[in-house]
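Shown next as structure tokens: one chain only, the form predicted alone.
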Amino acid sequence: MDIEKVNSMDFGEFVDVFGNVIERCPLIAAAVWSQRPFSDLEDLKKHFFAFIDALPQSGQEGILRCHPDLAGSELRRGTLTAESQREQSGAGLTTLGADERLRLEELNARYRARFGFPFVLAARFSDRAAASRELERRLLCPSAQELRTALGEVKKIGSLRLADLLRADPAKL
């Protein structure tokens, strides 16, 4: 799709299309609609990540309990979002062996008692071992710091999920 299609759509289909760029936030989408018209993929983006870094900090963390736990419990009961299914699965995380899985709920659940949201890592930059790594290794930042990189990571996610709608190149994000 183009970016003539984006700016001609109606409010109803943009945030249908758009309403999972940002982890289950069509309010996002719902927002950013009314910024157009947009010039390309980068004005879109830009206004999707503005968005979400004018919003206080409480929204920031609810942007981020909306991602679910890596390979976690909706993984197993099949309600991950149809783009964290595609994502997962395309680091591994819906393989794991019984001992893998264990281990990553046991870091899942100390990240989400340690921060208050879950761990959020854009899985198609990583695979199961490397996601099990960088979670073990941002368990020991700083609230702050972690708040900032978790957010970082939802902007590398919604930067491939637009790249994805427009086809876009993600290596020129």
Ligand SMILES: NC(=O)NC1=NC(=O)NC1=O
Contents of the next structure:
Amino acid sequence: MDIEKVNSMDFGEFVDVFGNVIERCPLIAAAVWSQRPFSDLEDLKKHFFAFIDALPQSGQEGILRCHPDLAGSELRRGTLTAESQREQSGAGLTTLGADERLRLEELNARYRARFGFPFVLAARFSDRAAASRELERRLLCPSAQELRTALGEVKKIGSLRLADLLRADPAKL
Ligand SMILES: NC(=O)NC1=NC(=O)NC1=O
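For comparison with the form predicted alone, produce the structure of the form predicted in complex with this ligand.
So here's everything in the complex, that chain up top.
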């Protein structure tokens, strides 16, 4: 899909296509639509990220809370979004052994209890071993730093999803 096609989209089409670039936060696409026309993918990405960066901390934490746990209950229940399902299975998180899954579950619970939002990692840049290693490392970080790190992961996930969409053939959307 080229940027001209994106710029020609009406509001509904734009949110249909880009509403899950940031997991379960269609509001962001709904806001970014009014920034059109976009010069290219980078410009579109810049507007998504600028919206996130301009939010108060409560809004940024809200974005993180919209993310399903890695290898969590939503994965088991099959209620992940298509993007999350692909990302998590690509990182080998759908085939964890029981002990690995329980370990992640326990770490996720400790992380959420500490920071008040779930651990977020761009799974496509990771694998099952790296996920729990990163979780253990980041669990020890100061809260302000961890918020910035987590939002950086949200942006990595969003970048990959945008790149997929811009490469996608509109007929298949
Ligand atoms: N908690 C998470 O990090 N979730 C996810 N990371 C991804 O890359 N996809 C997800 O669903």
